[in-house]
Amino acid sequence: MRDGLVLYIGEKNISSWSMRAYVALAAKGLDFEERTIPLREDKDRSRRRRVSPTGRVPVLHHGAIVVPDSLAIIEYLEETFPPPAHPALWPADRAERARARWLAAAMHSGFMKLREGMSFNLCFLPQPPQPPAEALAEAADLLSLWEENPPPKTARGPFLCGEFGAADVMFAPAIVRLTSFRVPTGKAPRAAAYMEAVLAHPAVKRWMDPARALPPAATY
């Protein structure tokens, strides 16, 4: 396997945060080995312990070097594997790449309640539940980021600093949520339209494409 990267992950359509260190490293252009630990199955980590240092999926093995948490993990991909040689996950610009870094910050630290009452597994039941209104509030909040912290003029792209990368990678699982729970946009259409543009990026169908394919999980 080209560059010795192997990624941890639970089930793809279970496990959010794998998608993100997955898509971080389809989106680098990376070779690399997936090997899928059924979170069903490992109810007391046991079987993550042995890869992870922190227990949790996804972790990224890189020769000797183990990387868990899909934050860390885009890190270590951008710092191993810049650019030009391959794509860039956070903008060459100072003030844009401070800009993408707390955006994907204030996903990566919050919007708890929504994780909680639109749970990454319902979204591919074929009728998801109702979210509580906590979720729903949390999910209002978080089109108004997008919609009020539009990408500069001069960036070139539709995503949130023109091109696809960091923090879009980090918002990719609560966008299948609020897509799957049909979330009204009605009063959003930018971050309606930034929504269209990740869920369509060749990085995020190549897990979302075979997580639709799975049988769906009520409950895990």
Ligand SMILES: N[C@@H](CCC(=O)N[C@@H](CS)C(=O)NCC(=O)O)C(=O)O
Given for the second form:
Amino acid sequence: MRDGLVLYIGEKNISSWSMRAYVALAAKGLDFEERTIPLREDKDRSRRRRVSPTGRVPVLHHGAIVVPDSLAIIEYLEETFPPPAHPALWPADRAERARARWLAAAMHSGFMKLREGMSFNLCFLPQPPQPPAEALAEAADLLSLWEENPPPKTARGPFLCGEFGAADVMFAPAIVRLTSFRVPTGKAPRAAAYMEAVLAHPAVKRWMDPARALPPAATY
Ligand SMILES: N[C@@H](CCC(=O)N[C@@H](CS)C(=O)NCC(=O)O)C(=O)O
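What about the form predicted together with the ligand, after the form predicted alone?
Now the complete complex, all chains and molecules, led by this one.
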């Protein structure tokens, strides 16, 4: 483990927050050890509390430094493994960086009905159930957000800021949700192309391929 990083996560077909930290580490090209805490066997969170000050995963350990929370982990990685030696997670341009930050924050602090009504574990069932109307309404909000906020003309790449970065990392599990629950994207062609690009990114596939190979968890 060249980079001395240990990431504690939940099961890959359950823990959408863990996915974000994992995809960020993978996108940075870092060598890290992953340690899975089975969430179904940790109902009282005692195992999580032993390694995470918030009692939640993901949590990153880097020597004596312990960082819980997906967005805090992204910030830590960018500071500790900055570009150009490592791929950038935030755009270099200040205005673009502000845009990437509000996009990432919008996902981090919102879309609760989508998360509840389109639970990540249900994405891996052969036939996910019909989501509640309020979850579908938030899915429509997400599609509009991506449709109406394309990358600037000067950007290179199909992602929200051109190249794959923190905002895309934060939205990746939501993209899995919309795709798995078969939310229609016909009226949002740009958003549909964006979702496809995110799902095809190697860092996202590195999480999703093993997640799909696990036995689906209808409950947890
Ligand atoms: N805001 C946190 C959320 C982390 C989170 O809620 N993780 C879940 C697993 S996916 C967890 O450990 N939940 C335990 C609990 O909320 O009791 C992040 O961004 O990492």
